[in-house]
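Single chain ahead, written as structure tokens, the form predicted on its own.
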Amino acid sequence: MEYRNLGSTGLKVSVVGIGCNNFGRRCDQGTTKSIVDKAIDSGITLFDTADAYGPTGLSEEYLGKALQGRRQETVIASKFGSPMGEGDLMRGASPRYLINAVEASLKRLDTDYLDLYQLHFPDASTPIEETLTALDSLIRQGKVRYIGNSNFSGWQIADAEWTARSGNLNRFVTAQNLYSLLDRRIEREVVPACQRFGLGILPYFPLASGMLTGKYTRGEAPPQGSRLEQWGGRAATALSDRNFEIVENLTAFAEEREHSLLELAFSWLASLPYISSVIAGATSPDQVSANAAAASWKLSAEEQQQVAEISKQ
């Protein structure tokens, strides 16, 4: 397993991370424990969860129990801001809400601190200065080590950076955004902003909800129980002819080099210098093993460029 700095910080994380959104939803406590143990034994250190996963806290609770006795071997990242109940007081990035939210997450995870605490979505109703000031206080109290954003645009990353610098506050060190060979939109503004300010990018859905595993077939309905099958009519965009064309060309590229499409999806992202860790979910220990090994293919500069051309959108 390769390890990298989390953005411009000194914290090391595994280049492959585990997304914990399936814990409590598709994985019971026993399965969660087996996934976590397999991940740690495979060299994975980063576990990414959120208070809203599970749903409503169950992912954090399951992860906390699974990590008993192994907390010091891991880096725990969680998120706040998504709805945790009815009404405006049960969501967002206001100091009142996030201070309560972190205490609840720490309790569910059965830990004294979070290595990375991320704002799940931008909150237009709360000034970013208020949010950063509250997060800064959590770092000073030792409850949080680093902070990050998720689903921010390029200008929002720049605005938060300027606000933190001008207010002498701790700054965001990571950005977690949707990013895969089938969705490269963040390259337009988010990637340049992160490179300029030293944020590490944590891609989520790197396998494009299974499209980059070969799970889906052109002209056929998604397999029962798959993510895109659960999406219903919303899956039509992902299952487009253009996406299938890209998948087929990427598959051919990988197979010519005796690799799988899964390995290409991970390794291409891992080859990018601004990526800190590739976040992917798992519902079994076997998936963990496959994901952990997938990023070991070291693409040459020429191969990186060829893949970028195939997936150009």
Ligand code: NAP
Given for the second form:
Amino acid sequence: MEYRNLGSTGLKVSVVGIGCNNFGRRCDQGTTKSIVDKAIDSGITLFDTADAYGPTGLSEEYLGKALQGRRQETVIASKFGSPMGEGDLMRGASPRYLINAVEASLKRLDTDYLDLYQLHFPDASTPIEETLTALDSLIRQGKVRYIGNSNFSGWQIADAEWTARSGNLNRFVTAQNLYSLLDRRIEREVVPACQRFGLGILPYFPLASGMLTGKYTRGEAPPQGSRLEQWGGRAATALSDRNFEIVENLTAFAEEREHSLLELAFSWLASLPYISSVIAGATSPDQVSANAAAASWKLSAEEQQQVAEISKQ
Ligand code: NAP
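Okay, that is the form predicted on its own; can I get the form predicted in complex with the named molecule now?
Once more the chain from above appears, this time first in line as the rest of the complex follows.
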């Protein structure tokens, strides 16, 4: 396993992380524990969860239990801001809300501190100064080590950076956005902003919900129990002709070089210098083993270019 710095910080994270949004939803406590143990034993250190996963708190609760006795071996990233109940007081990025939210996350995770605390979505109704001031106080109190954003646009990243600098506040060190070989839209604005200000990117949906694992075949029903089978009609966008065409071409490219599509999906992201960790979800320990081993293909500059061309189709 390769370890890299989380953005421009001194904190090291494994280049393959675990996205924990299956915990409490697709995975019970026992499966969660077996996934977490397999991950740590495979060298994975970063676990990305959110208060809203599970639903409402269950992912953090399961992760906290699964990490008992192993907290020191791991880096926990969580998020706040998504609705945790009815009404405007149960969501968002206001100081009133987030100071309560962090306490609830710490309790569910059964830990004294979070390594990374991320704003899940921009909150247009709260001035970013207020959010950054409250997050800065959490760092000063030792409840949080670093802060990050998620689903921000390029200008929102730049705005938050300059607000933090001018107020002498701690700044966002990571950006978590949708990014994979099937969706590269963040390369237009978000990636340049992160490179300019030294934020590390944590790509979510790196496997396009499984499309980039090789388990879905054009013209065939999704495998039983898979995510896209469970989604039913909602899976149509993921299972589109455009996506299958790219997947088929990427598979051929990987196989010609004696690699798999899964290895290409991880290794292409890991080859980008602005990626800190690829936080893929998993529903079994076997998937974790495969994913932990999938980021070690060192693509040449020429191969990176060829892959970029295929995936832009
Ligand atoms: P993903 O990583 O693109 O896909 C994960 C799914 O692919 C798994 O649940 C599993 O699905 C399948 N899979 C994984 N490894 C596999 C393997 N080796 N072989 C075959 N199938 C495999 O999507 P994700 O888990 O939804 O996203 C990753 C993480 O990003 C989340 O857990 C969460 O932490 C984060 N996230 C953040 C946001 C945000 O707004 N910030 C939004 C979404 C997600 P099945 O076994 O069920 O088929």
